[in-house]
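Only one chain comes next, encoded as structure tokens, the form predicted on its own.
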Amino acid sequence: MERKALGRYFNITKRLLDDRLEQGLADGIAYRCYNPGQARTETTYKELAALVNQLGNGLRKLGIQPEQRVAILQNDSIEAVVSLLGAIRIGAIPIFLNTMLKRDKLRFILEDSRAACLIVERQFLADLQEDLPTIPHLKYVVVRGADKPGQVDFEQLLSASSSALDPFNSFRDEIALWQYTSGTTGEPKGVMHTHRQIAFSASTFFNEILNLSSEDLSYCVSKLFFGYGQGNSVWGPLWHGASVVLFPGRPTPEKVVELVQTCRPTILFAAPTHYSKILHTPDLASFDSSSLRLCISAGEALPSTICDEWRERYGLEVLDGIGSTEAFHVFIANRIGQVRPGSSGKLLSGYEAKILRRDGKAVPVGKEGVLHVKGGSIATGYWNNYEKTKATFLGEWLNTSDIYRIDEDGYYWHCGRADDLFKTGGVWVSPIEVENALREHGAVMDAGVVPFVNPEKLQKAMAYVVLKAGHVGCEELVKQLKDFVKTKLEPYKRPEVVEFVDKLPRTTTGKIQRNALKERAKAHHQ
């Protein structure tokens, strides 16, 4: 493989722009912005590598020295795409935030990273205003259209700034960018990826699983925060001269299917929620999928039942597969022609796995245990934070944390999660974090958060409530405890079902058990 290839100095993006151009794609489509009304629609490799030299120099002339953070704040844009790359241009090294997040959590992330630069869109400064100046180590805001004292203006930093820049002289096993990922308790960790873990991830799954190159062009309805996304619009479409759809709105079934129809992808990238969203919108219910040639999905486990009725509404298999934010992308996939649907697929050449029980021991074929992974493109370990490092990263291997099997064939089939985080819409949850959020609205004293399985086959969150004395539960109360939680948390975090109780299970010290409750919503939705 080329990332056998790789020297002790290596930038990742001399390999996906200055190789690029070399091999003759300098007039080719890297970018297309669906986005009606935005000026610039299309983005050469020639003019990506221009855009991205001038935000580099433009960093430099603010100050910023290698290894120091640059935290983006921006919707799935050319100019995010610019932010990311033009910060490992320079040997800063680029943090991705969730637009989703709340203010605490952006605030979290930008004191905990010790971010220098925020590089920011105008439409996310409002909840951010006031906290920016007291944040420490920020020096700089740079935002599209500045309008208040100490802003700096992204559009005047790339037209005041040269062309021309040779990348940082990176070593391979250098820090490239930063993931933050959620925890038991909700806290983002800090997962850190180096330049040779990225060239790993970008030569593996898009080759042997896509066989990607210069003639696709994909659409990731994850976005670019997102671990997923990022591999599938940046990464592996980067490395293999690709071309990539962007768009910064939000991805509704109406809107992945407009934006198929109008731009042509040959790829989709999905998690099983937006297939199955797209299934059951019954003004969707046929669309021209023909431009398409492979349909992709990761983020959680893919229902069989979604695989199939894909299948057989459009005549295409659906891909499942697993990564982490902690492998960086997929290292598990169903193969072309060879998927069983509800598996994860196979493992990827050049990673190796194993299943083990907890205390270590492996289990035999059929069984279930945690997955184990070992490969190139596995994370350094977590930022600031040395009892979870430990505890994930095992010398050469990463515990996902996720319970396992795998069959006689070699197909790996997901059984849920060793710990309390679930994902729902391929996200993850904290059932501790809803929790809390729910116990602050008035009439709640307490309350337990588990997945359960909905009739269409997809993990959601449900909640089970004890109201304070004077309250009753009633469907309207249900209603005012989901808008409660939407207000105080990201949207994908509202529990779908609230179920009234007098109490919930507990252990003799307090903690509540969750497998009590995961079987009680398990009987009740069966």
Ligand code: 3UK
Given for the second form:
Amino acid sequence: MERKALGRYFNITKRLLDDRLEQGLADGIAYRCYNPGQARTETTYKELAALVNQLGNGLRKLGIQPEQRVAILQNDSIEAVVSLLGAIRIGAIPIFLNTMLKRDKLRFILEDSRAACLIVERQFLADLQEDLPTIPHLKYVVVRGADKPGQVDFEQLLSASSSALDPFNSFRDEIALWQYTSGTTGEPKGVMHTHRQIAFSASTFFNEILNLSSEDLSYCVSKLFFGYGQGNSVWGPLWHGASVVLFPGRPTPEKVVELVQTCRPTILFAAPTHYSKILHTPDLASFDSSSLRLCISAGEALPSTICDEWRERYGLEVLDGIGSTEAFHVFIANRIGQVRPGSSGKLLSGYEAKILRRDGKAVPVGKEGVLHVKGGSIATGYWNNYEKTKATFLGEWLNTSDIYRIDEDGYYWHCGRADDLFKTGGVWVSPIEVENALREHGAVMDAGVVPFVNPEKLQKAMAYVVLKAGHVGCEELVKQLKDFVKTKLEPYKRPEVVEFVDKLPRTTTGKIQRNALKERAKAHHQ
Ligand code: 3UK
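What about the form predicted in complex with this ligand, after the form predicted on its own?
The complete assembly is shown below, putting the previous chain first.
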């Protein structure tokens, strides 16, 4: 699809809904919910447009104004998509909240974003109930499955509202949505994206790499609250008139395979850990993958071994590509038939990239440096975070903090991070945050956390722990510490391996020397 110049006014929901109906896709399936036992499983484009308008009208009636933030805390579902698009339809700004976040983080985001409204599924309410009345600007709580007097019920809000609604006359360059991402200390940062940035991204990766069309049915294992999941399950497919499978449950390898065999998607989006788990679950060795024409990986580097094994087993290439919340979606990717296993692929059209040394000079081909990228989907900045915005968004360039090298053929190779953050299972771990959590345990004096590469070639977290006098490192304590971190932080942040040491390597100024620990972790696992 050609990248057409957008007018001064542009609401992305018009392009994704009204234009699709005009194009003759009214009866085409937009969403199929894989939730055995639920009544409504399929939603056509026409039905989706009507639901989005109903919610937009409902939110307006409640009192939601343009530019006000609307937080969404729901499992993947048609209602979640309707919440997202309904808010944008009226010029409000939706923010998906990670359903695994602990109470303090949810509270932080609700306060930091100054959300006026929360649309929440009842199961997530219990944890938040006490906090909600004390969050200063949160006026309206809409509950899916409301069961208490005084709650605004999602379904009732829909059924009491008209299905006709013109999109709010948004400027193409005003903010359409925010996505929160982790920072080095674990404090989330709100990344702000405009209508035009979404359009740019939807017409790039999904066109150039996937050749997505209304013939496709896509399924993304990563949830809608991840930028990767949202792009793959909303922005890309609706832009191209494709259909999407949503799955509200936990995507175990068994469930993912069951879904692929039952719903028969043509494209599977996942993170390396999902591919690895399917490959390493013996019963799944011969699952029926015949509906798939493409498999996509992002979130963290895809090890070449996974790429090779997947091709051998299923005859399918996995296309690795790197994207980020700040860049909205993928900007470097492998192409069909031109995959270099272990590399992130080549730059997408419309983007420019440069790899810089610490002093800002470009590195020669083959040498490592920090990847900077430029293109029409780069975010406007972080909300309420002047310093990090200045350090990351450098004029037209985004400093990704990823270390890369480029080869002579233009393929990019990921070589790590320039900061302490790392990914495991495609999601961020801030070592400082995990170290702080460990230090709160009564037996722990000090802790240092670094990534290590496990036998499947995937990154996991390793904790080096110094115990207080009188405590002895044993298997039982390892388990206790892992469980303890799980009570403090999101479950995926708990260290996979804990090793007890007498002291941690520190600089003269008292900082943990994480590089020394990383070397040690490497040696430990060889
Ligand atoms: C790392 C990769 C090597 C890299 C994302 C696709 O992951 C996404 O967004 P996040 O903000 O994280 C971004 C960071 O994750 N990374 C992602 N993909 C790769 N490293 N190879 C890869 N293929 O450090 C990057 O800076 O969570 C991915 C689309 C949308 C997204 N938001």
